[in-house]
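Just one chain follows, in the form predicted on its own, and it is written as structure tokens.
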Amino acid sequence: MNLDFYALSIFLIGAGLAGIFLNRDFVKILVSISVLESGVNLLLISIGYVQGRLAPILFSQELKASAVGKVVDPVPQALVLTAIVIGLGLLAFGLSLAIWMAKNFETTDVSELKRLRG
């Protein structure tokens, strides 16, 4: 079961990287970065998952003493949650930058912006 998630995450990472390198439109590059980020987050969650263990939030106070070896490590989940928040901020900043480029230069094509600069 974990191998399916590994394969999906590697596919998302590859699709995101291909989108970053093959697209010239800034908005499409931002979408590709978002797909890449989703793949990395899925990979981190897949690595942190252990079959047959509980989520750390699900067990009650009575089970705390006996649940030492029965819960999944919460650190990967916290890292992914932090990465989602940072990715959302990055995406919002990138979209505002794309709107600014479209208003001021009337294009979001990266190669066209390089030509306008030089």
Second form
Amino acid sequence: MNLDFYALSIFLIGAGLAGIFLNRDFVKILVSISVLESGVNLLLISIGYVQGRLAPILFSQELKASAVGKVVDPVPQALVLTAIVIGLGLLAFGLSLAIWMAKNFETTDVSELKRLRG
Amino acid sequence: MEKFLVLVFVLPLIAGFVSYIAGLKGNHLSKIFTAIVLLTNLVLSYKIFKYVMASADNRIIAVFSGWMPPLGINFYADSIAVIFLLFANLLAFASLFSAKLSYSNRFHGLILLLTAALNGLILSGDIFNIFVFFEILCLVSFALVAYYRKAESIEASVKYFVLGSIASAMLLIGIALIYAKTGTLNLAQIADMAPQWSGLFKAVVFGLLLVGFGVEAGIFPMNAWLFDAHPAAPYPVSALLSGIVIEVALYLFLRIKSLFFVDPLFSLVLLLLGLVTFAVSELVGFYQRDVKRLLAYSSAGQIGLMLMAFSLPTKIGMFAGLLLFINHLLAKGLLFISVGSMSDRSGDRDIDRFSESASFVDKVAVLAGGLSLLGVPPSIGFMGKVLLFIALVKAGFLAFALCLIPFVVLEALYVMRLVGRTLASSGDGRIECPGQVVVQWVFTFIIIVLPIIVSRMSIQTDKLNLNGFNKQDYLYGMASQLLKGDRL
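Having gone through the form predicted on its own, I am curious about the other one (the form predicted together with the partner chain); can you provide its structure?
Following is the full complex, with the preceding chain placed first.
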């Protein structure tokens, strides 16, 4: 069992969510979203992970023949790769939003938005 | 025909980037290119529509790179999916066609990517692919909402971004839990194992997916972004966001619900949520003065109705939901295009002043769209609402049906106010984009003609079945090898 991974991922998810709801600065919210996504990615990875097994890279013929019992589940790793790329895209877009926010409002404080536009 | 299924997704995805590059020299080139691609897509989706409706088993499956499901990924279209596909591409083409030429290549590229994501979501038979397409959809809609880069649109986009990011994280957690339990990502194989899940696990996954899809679909406690994003976006984008994006999120959630969560308790929860969404949106919408915001509240209300109709596990509820969807897509698309372009020209979105430069076609379009939206008798909006009422009563939810009535009246009141203000305007505005006039006339024509077609169809409800999601298809392969029957 890899309970410590599950515990860590749940902690990261909780910390990310708390950060999103408690912070008012948009850049800090972006950081919290990244923490949340790391937590989810860790959860995905730990689902497929088995203690003491190899990475699912079949570099030799004999490993190919007996891979099923020796390597960890490769599907979650492929999923996490995709999820990381998507997370990067989201973060990049979020940061560009933060720049436009700073240009329009001269602040990145989310709670100020309504007041400044008013 | 299987190739078309893939093409309808791949073509706009690639074209999105090409269109952006083509537009670096000027908006004309990228607009013409985008229009050609979207028209091709519309033709392709019409061919798929005709093929699936005419084929014996009403479905078509595309398998990628020779890996049979459940190992490989697949696209799947049944009669419900092709209806969504056809109308999604119709609205995408219409909203591009009605857009002003001043919108840049950024706009054209994003519209193409949005179409690709919508088509992928409608067709996908793999839950992780749904997540990926969903993320494309979210990112593209954030960017389209922020298109003007003004204070209002940035604020709307920031709200949408934060809520959307939380939602997609919840969706991914839900998918991770499902994978941990079943070891597969294929929708049908998961559906095979779903009855064995414990009640607690089902409830947790249902909650996570509800948050994940519910934010984008605009289900009540999670729809705060919608009322800022729809008004702030350019009007063709508002039409798309309101006409198809939220509906596709709803469709996905209900499709997954009908596969994994068949217990009546879940249906009851969704019925309640739908009623609350409808009631709250119509109540708040009644007091709006900003016309685009008013239409956004009405969209949220209609989503509530569709949620109620689709979560009833009967054919008549299904049919009512489809009619409500088609009606909302046509009417709200037309209203957003007309009202949005009018308020763009007069530079004011207040209900007293937005229609200062209304042209004749605007008045006709708003009249047709408004009447169809609120369900004046021969329209399909009327058929949808009446069928929903009948479906609710037949399923034993008379109280729900009665609760709907005051809010339907409320919606009628404020939509009529909007129509009245438009008709009363003495302006003689000129529409700068000729494509918009064409779209307005065509949509008005469809709204008038569609009730006749639907009533002549003599309600072939047996062809329209969301539960007709055959697990065997996914598991064992190609459409040609499939046997007819054993649909739920």
